[in-house]
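A single chain, nothing else alongside it, follows as structure tokens in the form predicted on its own.
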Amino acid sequence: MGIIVQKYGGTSMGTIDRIKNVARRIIAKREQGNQMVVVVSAMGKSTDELIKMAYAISDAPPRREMDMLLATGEQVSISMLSMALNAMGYDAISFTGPQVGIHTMGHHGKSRIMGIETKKIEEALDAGKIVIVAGFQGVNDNDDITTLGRGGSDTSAVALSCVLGCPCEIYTDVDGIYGVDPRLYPPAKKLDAVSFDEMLEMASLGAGVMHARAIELGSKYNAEIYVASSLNDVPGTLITEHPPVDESRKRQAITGMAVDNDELMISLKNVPYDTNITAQFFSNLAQKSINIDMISQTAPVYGAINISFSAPIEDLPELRTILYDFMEKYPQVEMDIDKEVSKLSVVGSGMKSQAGVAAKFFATLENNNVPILMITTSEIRISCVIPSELKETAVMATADAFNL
């Protein structure tokens, strides 16, 4: 029998009826002769509720205690799903991340999986059990529970499929991966297949279907990932190293578009023109695992420069501490924090071979009176920071222009 790793998200596990539906889907695969390892997220919006509870207690809850709290959401899901399977006559056993040997390192709330012990899983499979594993969590060298960040259950599932050498199926509340979020652009087209490179860019830029770290692992170990709906039996999307190339894909310069509303833009004026000062500032951000995506810098004028950069809004408390320390050291520096921005990105391998993509993208925004506040590019993507109030206009216009 072959092993299959499946992952079910919070919406798929949102109610008792949906948990029973997930159990039936697992049983159907099991009846085909497969050994099943299933990763699940917390039920519905329970993680959001736990976060609200934490901030009702404290304005700045310690990251370690947040991890301790948030990990309980998945613990509820794994036990409920295991109960459902056992009630249907199938032997199942649930494990938390630490129990199953998912080892992590890094900061609380954004840890990374460094290794997984497979012994306990393999023993349970050999005993004929269906194995249910809590996603999103692991344990560090201090024996502290850690979490992997939003969407981390995807990473848990792909990491397990890599160490077990088996396929990975991600089931969610959408039918697959779309070129644009259908909630933002209803005519969006579903992709039959997408490359790891394109999906990694889209995930890291705010496309919420997959966790970026999960795509990194899939690409590194060439572990194909299938994304489909847990609610509808329709074909999904295959994420693979080399997607099949049809004529329509050859003509398509842009594969998809991502929108990230969880970014802010920080502008610093009158920063001393000294590379050591700039390097130290961004080093301080890196030490706190604050991910800086876009950076722009003006030419020096009278020994001073202006610097703008984007960062995740969830890191604002730590950002403020670093920024205020910086301004205390250099009192002439002026700071502006703009939370009312969105990051709009277009992604496609076709950019490598087709000229004029950037010109078309910028012209589309200009023709729709959408100002560009910052720009960054890579070989297969272009990202712009724009005012949040114009996000819908920009999405509709760009999706129309590139036939997404």
The other form holds:
There are 2 protein chains.
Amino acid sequence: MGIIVQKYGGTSMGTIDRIKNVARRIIAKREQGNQMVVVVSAMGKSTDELIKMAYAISDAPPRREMDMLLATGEQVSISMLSMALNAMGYDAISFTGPQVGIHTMGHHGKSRIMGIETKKIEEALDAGKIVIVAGFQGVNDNDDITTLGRGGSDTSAVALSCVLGCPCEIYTDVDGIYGVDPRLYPPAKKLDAVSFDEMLEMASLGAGVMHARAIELGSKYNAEIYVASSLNDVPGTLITEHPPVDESRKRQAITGMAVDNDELMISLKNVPYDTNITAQFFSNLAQKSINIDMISQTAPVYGAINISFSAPIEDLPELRTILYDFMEKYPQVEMDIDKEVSKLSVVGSGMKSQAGVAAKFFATLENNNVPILMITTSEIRISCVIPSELKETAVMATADAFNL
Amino acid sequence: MGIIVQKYGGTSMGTIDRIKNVARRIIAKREQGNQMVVVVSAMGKSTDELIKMAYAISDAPPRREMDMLLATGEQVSISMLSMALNAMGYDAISFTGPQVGIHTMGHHGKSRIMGIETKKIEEALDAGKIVIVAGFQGVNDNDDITTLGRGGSDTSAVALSCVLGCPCEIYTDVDGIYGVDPRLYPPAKKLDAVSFDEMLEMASLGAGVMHARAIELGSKYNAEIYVASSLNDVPGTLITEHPPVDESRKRQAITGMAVDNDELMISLKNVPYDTNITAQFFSNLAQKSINIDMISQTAPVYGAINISFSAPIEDLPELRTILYDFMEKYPQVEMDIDKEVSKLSVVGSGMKSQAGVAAKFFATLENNNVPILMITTSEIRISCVIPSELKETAVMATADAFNL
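Next up, the form predicted together with a further copy of the same chain. The previous block was the form predicted on its own.
Now the complete complex, all chains and molecules, led by this one.
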């Protein structure tokens, strides 16, 4: 008997009937002779509802307490799924992240898994049980409950498959990985396979389907991840080191595109031109684990520079504190926070061997009157910050241009 | 600075505004120079909603998984209250039962507190923090999350006050302890003080205000418990070893009355008259921790007896399993489960020194055409099972007769 780790997301667990559906899918694999370890997210929109509750009582909820609150979402899911399996005649047992020993480090709300104990899981599997583990959560050295950030259940599942040395199947509400989100671009094509590198770029851009840290782990331990729908049996997408060569794909420079609306663009004008000041400012952001994605800086004019950078919208409360401190210290600085921006990115390993991808991308945006506010690139990615209101136009034009 | 343990129930924590109200009450005591340890229940009706969800997915949810599910209710409350206090400028920290080290033994859903670690609490108090602890829950030797049964947060609070050697204040949605539930009998009188013994009888009868195990603990460690409303500042009721003598009260045989609707009456007809069979049956019930309250047995006729007993309605799923097993073994037995019964009890230390209380109680019921289905008594209590439909009549008549 082999072990399989499966993960079911919030939509798959959204109602009593859907939980029963998940239970039946687990049982089907179990009946094929597998030992099942199942990671689940919170039911439906419950995480969003908990966040809303927190902000109803506090403008800046302490992150430790936020983790305490959010962790209840997955705890509800695991017990419900275990009850469903037991009601169908299968012995199942649920564990929270802390119970199973998912040890994390780092800041509350964006902790990283450092290790997982397998003793409890293996004992339960040996006793013939189906093991249900709460995704998204763990415990730090201080015995506090921690969470891994949005989409962290993917990471919990991949990490479990790495320590258990077994395949990982991520079930979600889409059929697999698409070149573009089909909700944004209906003719989007599904990929049979995609490389870890490409997927990592797309995930870290907020492509939504997978948590970036999950892909990183899969890549590091070379653990293939299969992504498919929990609602049908349509073949999904395999994320792997070297996807099999696909003739139609081979000719394409771009594998996929991602749009991220959860970004802010902060512009600071009239900042004193002093490398220490800039370095100290970004070091303060780093200390609070605020992920700065793009930074642009103008040349100094009369001893002052303008700095723009983008950051995740969820970091706004802490970002604001740092910005206000900064402006108190340097009252001449003018600040502008623009929430109405989107980040549009194109990703593809093919970019390395094909010239002119960037030129084509920028030309496409320009021809459609979409201004580019900031640009950043990696070896296999080009990202532009654009005004949110022009997002649809930009997506359509780019997806058409690159045949996604 | 002294420590105070406060407990706030579900109604007190039912909305965002009520949680803020609780936070302000805690701060008021804190500003008087006290170190605060606060135990809270799940918000409003959330425990009931979780139970409903569980039964929507399973007819007989495993109790371990039920505890896993229910424990989330208090975890939401503690984080929300901690956020509220932090937002008001007070450093607060929340702990789940397992985190703080509330060790329990016994069956899931009705576990008993065996010990509480004070290290984490004392460290947090020493660091100037307000400590919020999840009531109702703990952890067993197997590292499973456990719950203490309905109302168990009272027990968590009293147990904490015992280990911390400090006063305990239970805040609820009523002004204190009444001789009769004012919702059933509007002219009911509030008691300034009541003895542990009387309170224990009332609590174990489902008088609703306090969890029986909490009173037991208070009595054992002689830790006074103050019960009052969280919604106003009306003086409440002190539960103590020897309440001060109150002239009007002294002349009364009966201190209070309780009505319990969560009881079943099970009648087994034509049971073989064999002590081993009866003993084995009740031993099976005991093994499942089903609390049998009253038992009556008829004299044998042609080698068969009839047995009736009452049990808590929440134990019905497990009770049913045992009953069906029994009937499979003894097919001649006829069974009847009556859910439409209530248990009416009168309680009072005065009963010991005054004769005729039982006679007066029975006569009152008889004069009002309320049939008595079963009777049980203790030194300071008389209970009758009656048809639920006659509950109101019986309560009114008895409260009038005993001047409650």
